[in-house]
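Take a look at this single chain, the form predicted alone, given in structure tokens.
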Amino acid sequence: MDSPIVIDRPRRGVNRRLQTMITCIVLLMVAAGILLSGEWIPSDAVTPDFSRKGLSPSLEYPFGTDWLGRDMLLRTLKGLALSLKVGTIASMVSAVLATLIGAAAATGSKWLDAAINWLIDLVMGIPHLVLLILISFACGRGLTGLVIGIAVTHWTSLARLVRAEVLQIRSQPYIMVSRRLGHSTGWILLRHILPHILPQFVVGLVLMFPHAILHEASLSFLGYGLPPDEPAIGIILSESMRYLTGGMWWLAFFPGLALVLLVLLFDRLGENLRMLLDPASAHE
């Protein structure tokens, strides 16, 4: 008589997630390279040299350069470091408060739950990028005003995550036992329920840095973000548009191509730590 088949299933299951975890830590690895490549790069690697303008991507140049002389592998780097700074600042502040603010809607009275709805169903009923340009030129454009502008924009969602898993929570027996045993709403919010919300607000964030850095080359790109000496993804695609006329097409392709790979990084980045950190999925 045959034996029966026996599937491995705690095994397969053990190194799936390890395969997860390790693919979070090369993405932010590769993450980290991007981020301390750019700094190391000093301000005299990109200067102007017009003995070499114009030249097409080669083993020397692998990116070409431009109409300077600078080099755009330097320039890009550059610009996708400053991208993960502006994205970081952004991304942290726009988290944070999502996760204030869907927890204080969830444990407070019915009449601010209403007033936060209502505030995000006006915020989610804006246009992103005209949203953003408004805060940013009432803020004086510059790097403050595409913080405040992204930060600002971007918490409606995990807000409303947030206060649905906060509600959900509350209704736990062990949270009504800790009111019976006389804790206060803010001893319970420290307590027990932000240690709940954490996974959701670390996904949160990592899958706010595609939008943040998308948006911020968005304003740059239309002269509403980063002043133009700074070497933005967005600064650098709108200078190339002159040039591609002329046949200079390394100039747009390369950088564009960067900023869609680091986007689509984050974005699996942040889909892998969801699979790790989400109750629901992390033992699939």
The other form holds:
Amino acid sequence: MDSPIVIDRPRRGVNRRLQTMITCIVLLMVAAGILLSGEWIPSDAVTPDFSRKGLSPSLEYPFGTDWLGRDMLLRTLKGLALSLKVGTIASMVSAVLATLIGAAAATGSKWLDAAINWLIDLVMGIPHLVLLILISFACGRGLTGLVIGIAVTHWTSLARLVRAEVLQIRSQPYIMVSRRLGHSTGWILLRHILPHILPQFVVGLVLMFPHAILHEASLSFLGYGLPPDEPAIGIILSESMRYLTGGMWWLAFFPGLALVLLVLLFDRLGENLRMLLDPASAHE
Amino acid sequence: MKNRISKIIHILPVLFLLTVLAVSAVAAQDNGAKTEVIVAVGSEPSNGFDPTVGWGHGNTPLIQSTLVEYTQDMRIVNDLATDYEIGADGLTWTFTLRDDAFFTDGEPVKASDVVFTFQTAKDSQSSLDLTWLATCEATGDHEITFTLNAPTSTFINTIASVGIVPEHGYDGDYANHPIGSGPWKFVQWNKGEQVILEANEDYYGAVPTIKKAVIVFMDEDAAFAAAQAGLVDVALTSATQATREIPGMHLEVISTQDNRGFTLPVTPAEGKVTESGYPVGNDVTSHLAIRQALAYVIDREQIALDAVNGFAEPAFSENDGMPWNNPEVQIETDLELSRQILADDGWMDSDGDGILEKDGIKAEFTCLYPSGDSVRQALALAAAAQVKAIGIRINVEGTSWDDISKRMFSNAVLMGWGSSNPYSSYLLYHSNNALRDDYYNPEGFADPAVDGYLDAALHALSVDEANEQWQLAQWDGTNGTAMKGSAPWVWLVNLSHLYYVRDGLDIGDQQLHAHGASWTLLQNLRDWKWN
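Based on the form predicted alone presented above, generate the structure block for the form predicted in complex with its partner chain.
First the chain shown before, then all remaining chains and molecules of the complex.
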């Protein structure tokens, strides 16, 4: 994700920091727009209407309709909103988990650190998808299984980052001073260390988003995720497989493209946030 | 899903297979007149080709022959048997064997082989139901006597579905290397890929004009691609794909009794559970008026057009078109009548939301379908859209078979059957099979009068007498299992089976196909020919 730092001359009026902030706001607004439109579209709008089945993309139905006559644009929007929801909840839970575990490893006893490192290695060692399928299946599939599955598989790299960061901060002179002044470990963690972790937390959270969304889609695609009545992107893509050889390319093309764009959007958002929060680029 | 993963894994072997087929197709064309046929069907018999554990049940075993067999119009005629007699009490059935039948290893078919086959089948406790069979013994070199526990008219249908295996050639690996006395000789089976059969030149009947049949296992997409490339002569296809044309091939649309319909719980939810502990009953579908209104409002022709591009015919019972079906079960779509039925029963829309109510209960229920089955999904949704017109809401929900088997006793399910044995009517409607885990009667339907007809049919001494009783169980003039009677099922359509067939290949007169489109097509393989 590292992009080379390019120092270019700021444009008149709008400096680079402002540009980045504007990009962030626009991207956030797009995400919010998708989420809200997904919520506002009534479920009646995606019920089957056999009088218009299998229509290719047109002005009236920009994404076409499927074999049951459902409007693919509305289904895709609903699917993206659902993906966003799953992504938000799952990566939130995962990031909080990562921060807690990372901080605990860095500040706790030796054996706790060793145990957590071992756990991180273990979770990282198992392919995400396999672990996800297992957890989601054990939790009875559906939304809960997905969120738990994504949350407990995605925390590892952020936890490592947090641990390293906390270890570094702990050896700073002001922490030593604070300790000499008689403050407890918890107090120091809360007052001095966690605020310094915040940038890592936020960036880690946003960058976890695309992963969470893609994993949700792949799990649903494979049939271990959301139930088939939900208009999730994974379900839409999986259903479209049966109709692709029949020439209905639009069933997979637009929803797939929309998913890729959503993932790219969050990737950009994460990059921009990192540039704002990272001391190396924060003042450009 | 597992299927999809395995599909990806199997791409390489399929490519390899296609190459092999291409080479063999070219080789075959060099020989002048074509005597070979390559057929792409969906499913492989997972347990192999052993009739004693299920191979050939409901179809023709091809490699083995049966004592009696079905004709194209579902009558029963002699095959390995030259004659059979039923004792006056209906308990002893004596079959005389023909003496010119040989297994493909040269040994003659003897009465002891028949006894061995039925004994092995009974001991295996497989899908074949032989509970009625008490003993089976050879009463001569070419005579077998079966003794039953009770007179059973459907025993002849069972006989027609069990291929005879050789006692001397039967071992633990028989399913993989079957020997039989049928029109086809087993050559090889590459699991997951293909089965090769050759015409049995020593067959006692008419020897097939097709000399070699290669049956390849592909899903519909792969079969379509193979058909387009000219690599297969017959390709199983689906209603969504069948609207496309393949040059040099034509579409065969085969009528079936592969039916689909709703099972509707007939008792209200009173807190009861099944033996396995699953809840029983539904407060909406338990009203006869609701079930009959559904039956009359549904426009079956329209559903066929909406859901499967017109490749289906209206269904009115579990066995449309069979000799034991009562023609009286047919009904006409009648919107006004269904409204009237609901109004007479006291259903009305008092809160103006478009859904009827009665005694505080809304006319709304859930219909389950197996989530991988897009045809059932489309059928359920098409029906749900139609019944909205009379103020009934069906919430269509896709889920796993596992989940369906727990919730089918208290919800509607989009189910399907279709069998060449009338015994399935007994299982579907007899009270002693109600609310079992076997998917036959999850509605909990039980009616003493129907039980009486079904028992009489099962224990009848002749096929004609049995058929009369099977028909009375459906409709006796006042009541029955039909939709104008108790309507535990609301039938939708019989799905047509669809195949691309190469021009010039004659696939003969197909009988009414049962449930499952793969092997039903090959039942009359021996009548196929190239023109």
